[in-house]
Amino acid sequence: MATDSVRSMELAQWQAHQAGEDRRRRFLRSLPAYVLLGTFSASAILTFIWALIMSLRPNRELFTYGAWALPKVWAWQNYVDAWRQMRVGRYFLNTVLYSGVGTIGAVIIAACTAYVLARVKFRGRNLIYYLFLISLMIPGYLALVPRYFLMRNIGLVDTYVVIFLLAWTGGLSFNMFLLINFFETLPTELEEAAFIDGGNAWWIFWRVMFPLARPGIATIAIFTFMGQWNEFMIPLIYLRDPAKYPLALGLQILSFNATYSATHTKLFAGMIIFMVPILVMYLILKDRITEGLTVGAIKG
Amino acid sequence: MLQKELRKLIWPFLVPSLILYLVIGLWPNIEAFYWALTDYDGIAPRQTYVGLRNFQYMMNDDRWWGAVSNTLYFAVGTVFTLLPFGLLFAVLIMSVRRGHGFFKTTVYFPSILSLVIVAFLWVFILDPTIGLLNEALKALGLVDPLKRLLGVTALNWLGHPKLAKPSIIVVQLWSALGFYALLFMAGLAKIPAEMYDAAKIDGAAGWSLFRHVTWPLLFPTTQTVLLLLIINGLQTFTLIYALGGGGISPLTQVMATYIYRTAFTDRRFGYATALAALLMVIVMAFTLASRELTKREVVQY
């Protein structure tokens, strides 16, 4: 009896060490796996850090102390000065109303379109579908000076309305293929239901298959989003006045200044006001953003 | 009677966004033909035709080709970058333990930045005088070594001819990396688990695990990367515009951004639809050729 105990006992240990030797060759074997990860994520995190770090030292301790001290003064101010005097409030409040216009509008038209095309059976059906693909085959600049004089010539240039007609256009049929995608896995028999309910076209789509395909509609709106945050080249062609610049136009051209004038930290200042609701928007939403992207990407 | 009913929407639903579609979406492209074929200042009252002359001069065009080779070389270079490093840290995120779902936020978090952003830290990395690598190299004594290593006389990375391409491809790949490992990731989860299994049970492991299962069944996966890289490689302009700051000197010069300055800062604006037009040529040969090279028989599971 006694022996079968020590005996058990040292099976548990021998078992226990053989365990302990696994977990150890495992942990061995995806060392350089760790390594590897943690070097790319840190350079991640620690450049974020570092740039949150760059903002709130005065600038002329950049030149004294070099790029990697720590801030002597804290320099709040450096944040109040970019928001008034480098414009940066300015910008931001443009950035703001041409995504959340820019994304409202282009779902709005991407999911009504979709709908047409998904479920309503009508005569030149598929030229229309085929009219909305080719646009996905052409790289995007081979139309950028005929559109630059279309709309020119219709007196938008230097205008919103400029910014929110590319926005709402520009990623328009890849938007409405996604979506097609997503109302054809939804069953008629849910309009029909609606239908014989006294539903009329109108109830059916706002009520029924819109709130429906709201997991696909928010993907879309999503990377509307970000990508209208963050856009660049629109607002570089099509505005004049510094007054109407986003974020990525007004602190690209900021920071081309600031080569002469001595204001780095500050625009440090201002990067972080440009990121930081996208990367609050990122971490709110990140399994959502990782998974759309997917869906997104592989288009074919 | 369903039917009926919604028939309806077609003209509030349909009508309006074909209308906004064709007529700034699609016609500006059509009309680019014609485009290609005069010269315009942006001034005069209309363009004039000169047929072919833009593609007579544009084969004379130094700048361009230079602009071309250039772009060639980033596109190569990203597809040799990101397309292993993509596909190795997928592979290394879905094989940890631990600090899996860390990782995957930390690896993507860079490619939500805006390109702006990404050039202006860079800028400040990698400046030769005030940057932080320079600082650190100094600070580590690895200056000098690097320099005869390298065999340049200062590290100027995004300035000296032998630095600037590599130094840019280095920036493309720290900002892109998260996005194609997602996109890796993406399809590695699709390769169900019993494929691993039964390879397992046949003895294989390791390398050549990822030889004989992995590698075959992610193949759709790897062609569609592939295309992404060479089609957003090819049309590259934000990080390239951004990081050159004010003028881009012809060491980093791209297509795309040649063509901007060609319609917006030289007013050739006939001349710069006709560049477009061979990039667009440029990018459908490409993509052509990757469909036709990576074709192969897929494997059905």
The other form holds:
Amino acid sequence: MATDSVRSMELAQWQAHQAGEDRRRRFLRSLPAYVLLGTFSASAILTFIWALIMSLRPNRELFTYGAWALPKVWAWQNYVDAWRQMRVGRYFLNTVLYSGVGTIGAVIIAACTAYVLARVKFRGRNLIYYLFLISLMIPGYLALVPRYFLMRNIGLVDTYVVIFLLAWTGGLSFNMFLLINFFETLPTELEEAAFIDGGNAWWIFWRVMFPLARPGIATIAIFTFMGQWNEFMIPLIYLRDPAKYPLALGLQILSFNATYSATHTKLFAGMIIFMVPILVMYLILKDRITEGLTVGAIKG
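Switch over from the form predicted together with its partner chain to the form predicted alone, please.
Next comes a single chain, given without company.
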């Protein structure tokens, strides 16, 4: 009995030693990735902190003490001035409008298209699906010039409609491809039961199938909203009236103006106003993003 006890202890020690060795080997293999990602994360965090500190400094301190000194006086007024005097408030509301309407429309169009291609059998369905799939391989910048002339010819340049329209259709292929994986795996018995209960096609989609695809829908909604919030190129090409600019484009214009005026710290305040909402949104919904992508990958 004593011998068995000693052997059990030795086996347990050997297993603990092997487990420790395995952990060290895994850590050493992952060390380059940890260093790379840690360096990138640290640089992003330090950049945000520096921009936040700059936004709270009076402009005269920037020229007196340099760009790396801490504020002697905390200038919270920079945010008020940026919001009112530098039109950041107007740009912010435009960005909320473009992101909100663009996200709602993109989700509805992608969900309807994906549901039809996944659940309805008709001639040419596979051809349409592969055409959407092929469009994912075409760089979007190749369509900038012909798309601009198309929008100009139909009179949509410098309108809100062109921003909404491109938001709804710009990511349609990716959104549809993601949602098809959800709709294809839903049991047909659900549709049959809803049809027997008297539901029409739209009622079945909206009340039965759409809620079951919520993980994928939430994922594309978050990605679309973040993409529209950061959108710069499309407003730059299609908008002429500064009153319609989103925050990303408005801050770029303000940065040019800051070269000839003493508004640098107020510009940093505008940058923080631009970054904080999308950062908070990501921190709150990051688990939902991971869940949606993972479930879609498993179902596909």
